[in-house]
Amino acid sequence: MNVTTINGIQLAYRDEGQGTPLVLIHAFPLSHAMWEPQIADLSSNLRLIVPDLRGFGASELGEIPTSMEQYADDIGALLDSLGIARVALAGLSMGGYVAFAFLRKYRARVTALILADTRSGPDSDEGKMLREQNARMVENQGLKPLAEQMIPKLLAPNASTSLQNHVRQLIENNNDRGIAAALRAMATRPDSMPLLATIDVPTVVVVGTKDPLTPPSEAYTMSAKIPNSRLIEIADAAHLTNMEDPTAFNEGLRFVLPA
């Protein structure tokens, strides 16, 4: 792992590869490491870039309050650090959130999009207040009662066993004040619904088709409305499309990516 100081906080991140720049923005509550199977198949032709976001894994929360924004502010200074002035730019669940809030300030410099298991609407009231719970959940009784309650909804049933304990690991590895600090963000985040016929670079749609937190519905919808957008369906995944079935997630990035 590479650390730099952006935004006041030590921010820590992944730089693997040469060529077309990939910025890789993970799920909640995971981590970049997530990402490791793209790593170790797209690093031989792109140029990855695979940020921890503030509070998740090795990178610091800081003071400054936490949104979708400044957690693609923190990207779009991490690349001016790297000196990378434009990238394409994929997001999984949060991470797609997280995407939508760059495209929003930082259009110029994305070339390409990959949307994953997400969804371009906001939270429901009842959303709103379930993540509210989890926070509070997550600050009284750690990161274990979460994991329990997520895996089953990020992976298939089918999933196996080493996959479940790895996602577990993954979870259980952050840190308790950014995991509710993301829950919190998520719950106030913008509705992106506006964006989407506005999105003019190559898109992808990634969605599971097992997936219940962001149903193939959802990504019928985002496709729909995105001008000459690709829509990809990975058979018996369920939310975590890119670790279920790497072979199929990394082929669905080459319509959008170099070859």
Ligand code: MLT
Given for the second form:
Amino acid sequence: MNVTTINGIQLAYRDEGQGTPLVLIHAFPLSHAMWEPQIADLSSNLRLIVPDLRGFGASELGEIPTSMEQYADDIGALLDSLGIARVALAGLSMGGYVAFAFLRKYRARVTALILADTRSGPDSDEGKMLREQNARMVENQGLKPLAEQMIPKLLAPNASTSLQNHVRQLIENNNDRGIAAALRAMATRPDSMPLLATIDVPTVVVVGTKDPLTPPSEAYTMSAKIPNSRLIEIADAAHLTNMEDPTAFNEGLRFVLPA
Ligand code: MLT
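Give me the form predicted together with the named molecule now, not the form predicted on its own.
So here's everything in the complex, that chain up top.
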């Protein structure tokens, strides 16, 4: 794991392989480590830049409140520190929200987009209330109850016990304050729907057919609005498609990346 100081915090990241740069942006409430199956398979011809967003994994949280824009600014600053001008971006779920924020601010730096198990709309009022409830639960009780609540939604019912345990471990390795801050940051994220029709880079939208958090209907809506995008459904996977079926996920990425 590498560490760099950017935007007033120490940000941890992996930088693996050589070739076209691809940034992998993790989901909530995980860390860069959810991308292990992609690092293992794709770093032979891609340069994978895989950060822990601020407040996750080994990255410092910095000042709160934070925002999707701040996470995107951190990625921009990380790329500057590495001397990388333009990248392909892959974001899963909250990682997709960060990818939209990056696109809003740094459009000229994006060469291709992978939007996995994510949505473009903002939270409903009820959704915002639930975020606040969960933030308080994490602050008062730690990450175990959040992991219990989320694992059945992140993984399909037939996921192996070892995958469930691995995901639980990744969640519980996080820091309560960082996770509470991310919940509040997601609640205040802007509507990214107006962006969709303006996306003019090769784009793949990926979804697990059994995803209860960002269901296939969300993916159809996004893909229909993004000119020339390709939709890939991963059968029998739920939300963490890249971990549940890495082979299908990695093949999907190839549609917008060099072979
Ligand atoms: C994620 O996987 O990043 C979260 O489910 C996103 C969300 O809660 O909106």
